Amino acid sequence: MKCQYESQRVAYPYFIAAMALFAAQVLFGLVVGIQYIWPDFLFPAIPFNIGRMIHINLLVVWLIFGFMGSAYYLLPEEVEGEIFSVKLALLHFWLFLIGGATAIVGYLFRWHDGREFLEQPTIIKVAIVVVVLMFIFNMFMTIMKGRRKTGISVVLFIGFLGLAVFYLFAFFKPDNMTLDKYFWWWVVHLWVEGVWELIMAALLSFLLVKITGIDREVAEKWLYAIVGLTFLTGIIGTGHHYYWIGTPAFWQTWGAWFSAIEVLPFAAMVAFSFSMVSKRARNHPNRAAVLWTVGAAVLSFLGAGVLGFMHTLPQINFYTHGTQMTASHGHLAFYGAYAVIVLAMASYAVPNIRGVMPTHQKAEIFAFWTMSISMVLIALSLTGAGIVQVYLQRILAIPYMETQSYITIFYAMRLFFGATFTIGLVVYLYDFFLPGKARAESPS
C-alpha cells in the first residue's frame, strides 16, 4: 500500500519525533525507578522531582506529537482532499519540537513553573498555544476544503479544539490553593479523561474501518455512542478529584456516581473493537497494526477503566489517595489508552508512507507483547505497593518513610519490569527505523 494523498507524508516527522521522545521518556522513567530504590542515583544532577517532572512532561509532548501526526495522516483520507498547508504543518512541527526540547532541557537547570504537570514556563505555555492554534487552523481548513465531512474527522477536530481550550486554564493561577486545584483539574482531568478520549476514539474508529473493511456508518454509530458516554461521564467525573481539596461535600456524591460509570466509554471501545474485528470484511496484511488497535481498546479498559474504578469511590479513595495505587492506575491508563493508539497509528501509517508492505512483523509483534505484558506487571507491582502502603501508612499510621522501607520489593519488581518494557521498546524502535528497503516492497 501507498499513501492515497501526497500530503499524508507530512505525518512522518511527527511519528519520528514521537518515537524519539517516547524513548527519552522511558529512559527517565528508568532513572526515577532506580531512585525509588537508591535515592542518591544521579543526585544532584537529576534529583527525583526533576526526573519525575521530565518523565511526565515527555509523555505529554510525545503523545501530542503522535496525535498530530495521526491527524495529518488520516484527515486526507477522511475528507478526500490534501492537507490545507503542508508548509504550515512543518512550521509548527519545528516550533513545537524546539519549544518542547527547550522546556525539557530547562527543567534540568531548574527553569520551571513548579505547578505539577503544568511546569512549563509562561513563555513556553504561550508557544504551545500558538502551535496548537496553528494546527487547529490547518485542520479546520483541511476539513472545510475537503469533499466530505465524516464523523471521525469532526470528532477528532472537537477533541483537538477541547485540548486547546482547556489548556488555557494553565495560565490561571489563583492564590487560593483550593481554587487553584479546582481549575488545575480542568486541564489535567478534562484532557486525559475528556477530550483526549475523543481523539483516541476517532483514531480507533479510523483504524478499525481501514483494517477490517467494515461499513463506515456502523463504525460512526459506535463512535457517537462512545463520545456521548465520554461527555456524560468525563465532565462531571472531574468531581472525583474534588473529594479532599476543600470543595463542597456534594462533589463526593456527584464525583462518585459519575466516576463509577467512567468505565463505560472504555468498555464500549472494547465491545466496538471486537465486534468490528469479528465482522471484518477482509484480513488486513498488517497484523501488527491490528494487534496494536485491539490492544489499545483492551489495555485502556484495564488501565483507565478497571484500575481507575478500583480507587475512585470516596470511601476507598479516602485511604488510597496519593498512594502508589494512583501511580498504578496512571501507568497502565496512559499506556493503554494513549500510547498504544499512537503506536497503532504509526504501525499502520508508516509502512504506507514509505510505500512498503509490512510483511516482516515478528519483531513488532514481539515488541507489542513484551511492552504490554511488562506494563501490566508494572501496574500490578505498584498495586501491591499501594495496598501495603494503605495498610501500613493510612490504617496502622506507620510514618511515611518507614512504610517505604516495607515496599522496596515492589519498587524492585517495578524496575525489573521497566527494564523488560525497555527491551520491547528497543525492538519496536529498531523495527520502526528499519529502512524501507529491508522490507518487501509494495506492488502498487
Given for the second form:
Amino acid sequence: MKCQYESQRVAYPYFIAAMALFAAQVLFGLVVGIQYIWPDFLFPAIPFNIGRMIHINLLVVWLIFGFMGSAYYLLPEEVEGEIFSVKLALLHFWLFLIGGATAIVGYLFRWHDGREFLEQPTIIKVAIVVVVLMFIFNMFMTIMKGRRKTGISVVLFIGFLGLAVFYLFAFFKPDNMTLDKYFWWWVVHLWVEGVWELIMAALLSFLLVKITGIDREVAEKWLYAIVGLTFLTGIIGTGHHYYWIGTPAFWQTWGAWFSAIEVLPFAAMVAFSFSMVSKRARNHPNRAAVLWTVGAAVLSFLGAGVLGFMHTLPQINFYTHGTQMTASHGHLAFYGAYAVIVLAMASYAVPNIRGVMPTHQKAEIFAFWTMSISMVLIALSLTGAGIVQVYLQRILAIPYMETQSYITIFYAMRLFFGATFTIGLVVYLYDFFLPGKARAESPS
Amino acid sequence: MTKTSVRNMVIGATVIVSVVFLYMTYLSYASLSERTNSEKISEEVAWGKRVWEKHACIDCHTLLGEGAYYAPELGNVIKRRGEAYVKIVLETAAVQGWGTTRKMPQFDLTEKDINGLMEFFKWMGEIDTNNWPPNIEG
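Given the form predicted alone above, what does the protein look like in the form predicted in complex with the partner chain?
Entire complex below, previous chain first.
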C-alpha cells in the first residue's frame, strides 16, 4: 500500500520526532526509577524533581507530536482532499520541536515554572499555544476544503480544539492554592479524561475502518456513542480530584457517581474494536498494526478504566490519595490509552508513507507484547508498593520516609520491568527506523 | 437508532453535564473564602507559593496529596513537625540541602523565601480538606 494523497507524507517527520522523544522519555524514566533505589544516582546534577519533570513533559510532547502526525495522515483520506498547507505543517513542526527541545534542555538548567506537568516557562507556553493554533487552522481549512466531512474528522477536530482551549487555564496562577488546583485540573483532567479521549477514539475508529474494511456508518455510530459517554461521565467526573483539596464535600457524592461510570467509554472502545475485528471484511496484511489497535482499546480499559475505578471512590481514595497507587494507575493509563494508539497509528501509517510493505512483523509483535506486559507489571509492582504504603503510613501512621524503606523491593521490581520495557522499545524502534526494503506492489 | 439521533443525544448530554459542572464550579468558588481562609493570604503566603513553584517542590513532594510521591506530604507539615523544625530544615536546605537517603538539593533560599514558605505552609495547614489525610503522617 501507498498513501493516496501526497500531503499525507507530512505526517512522517511527526512520527520520527515522536519516536525519538519517546525513547528519551523512557531513558529519563529509567533515571528516576534508579533514583528510587539509589537516591544518589546522578544527584545533584539531575535531582529527582528535574528528572521526573522531563520524564512527564517528554511524554506529553511526544504524544502531541504523534496526535498531530496521525491527524495529518488521516485527514486527506477522511475529507478526500490534500492538506490545506504542507508548508504551514512543516513550519509548526519545527517550531514545536525547537520549543519542546528548548524547554527540556532548559529544565536541566533549572529554567522552569513550578506547577506539576505545567512546568513550561511562560514563553514556551505561549509558543505551544501558537503551534496548536496553527495546527488547528490548518486542520480546519483542510476539512472545509475537502470533498466530505466525516464524523471521524469532526470528532478529531473537536478533540484538538478542546486541547487548545483547556490549555489556556495553564496561564491562570492565583495566589490561593485551592483555586490554583481547581483550575489546574481543567487542563490535566479535562485533557486526559476528556478531549484526549476524543482524539484517541477518532484514531481508533479510523484504524478500525481501515484494517477491517467495515462500513464507516457502523464505526461512526460507535464513535459518537463513545464521545457521548466520555463527556457524560468525564466532565462531572473531574469531581474525583476535588475530594481533599479544600473544595466542598458535595464533590464526594458527585465525583463518586460520575467517575464510577468513567469506565464506560473505555469498555465501549473494547466492545467496539472486538465487534469490528470479529466482523472484518478482510484480513489486513499489517498484523502488527491490528494488534496495536486492539491493544489500545484493551490496555486503556485496564489502565484508565479498571485501575482508575479501583481508587476513585472517596471511601477508598481517602486512604490511597497521594500514594504509589496513583503512580500505578498513571503509568498503565497513559501507556494503554495514548502511547499505544500513537504506536498503532505509526505502525499503520509509516509503511504506507514510505511505500514499503510492513516488514519485521514478528519483531513488532514481539515489541508489542514485551512493552505491554512490562507496563502491566510496572503497574502491578507500584500497586504492591501502594498497598503496603497505605497500610503502613495511612493505617499504622508510620512516618513517610520509614514507610518508603519497607517498599524498596517493589521499586526494584518496577525498575526491572522498566528494563524489559526498554528491550521491547528498542525492538520497536529498530523496526521503525530500519525497515525492510520490500516495495509495495500497488497503491490501494 | 440512526447516526444522527445518537449525535443529537451526545450534544444534549454534553450540554446538560456542562451546565451542572459550571454551577458546581460556581458553588465551589463561592465557598472558597470560608474553606480556605482566603483573607489570610498575606503577601508572605503569596511569596511562599511563588518560591514553592520556583523550585518545583511539587515534583518530589505532595501538597494535599497531589505531586510526586518521592518525598513527604507538606500540606500539614507544620502540625506534624512544628514550626521550629520546619524552619531548621529550610535553613539547612539553603546551605547544603537536607536528608540522608533521598536528599533535598541545596536551594538558594533567602530569608524572605524561608519566611514566605513558612507562612505558606501555615496557611495550607488551615484549609478545610474534609479531614484528609487520615493521620498526621500525611
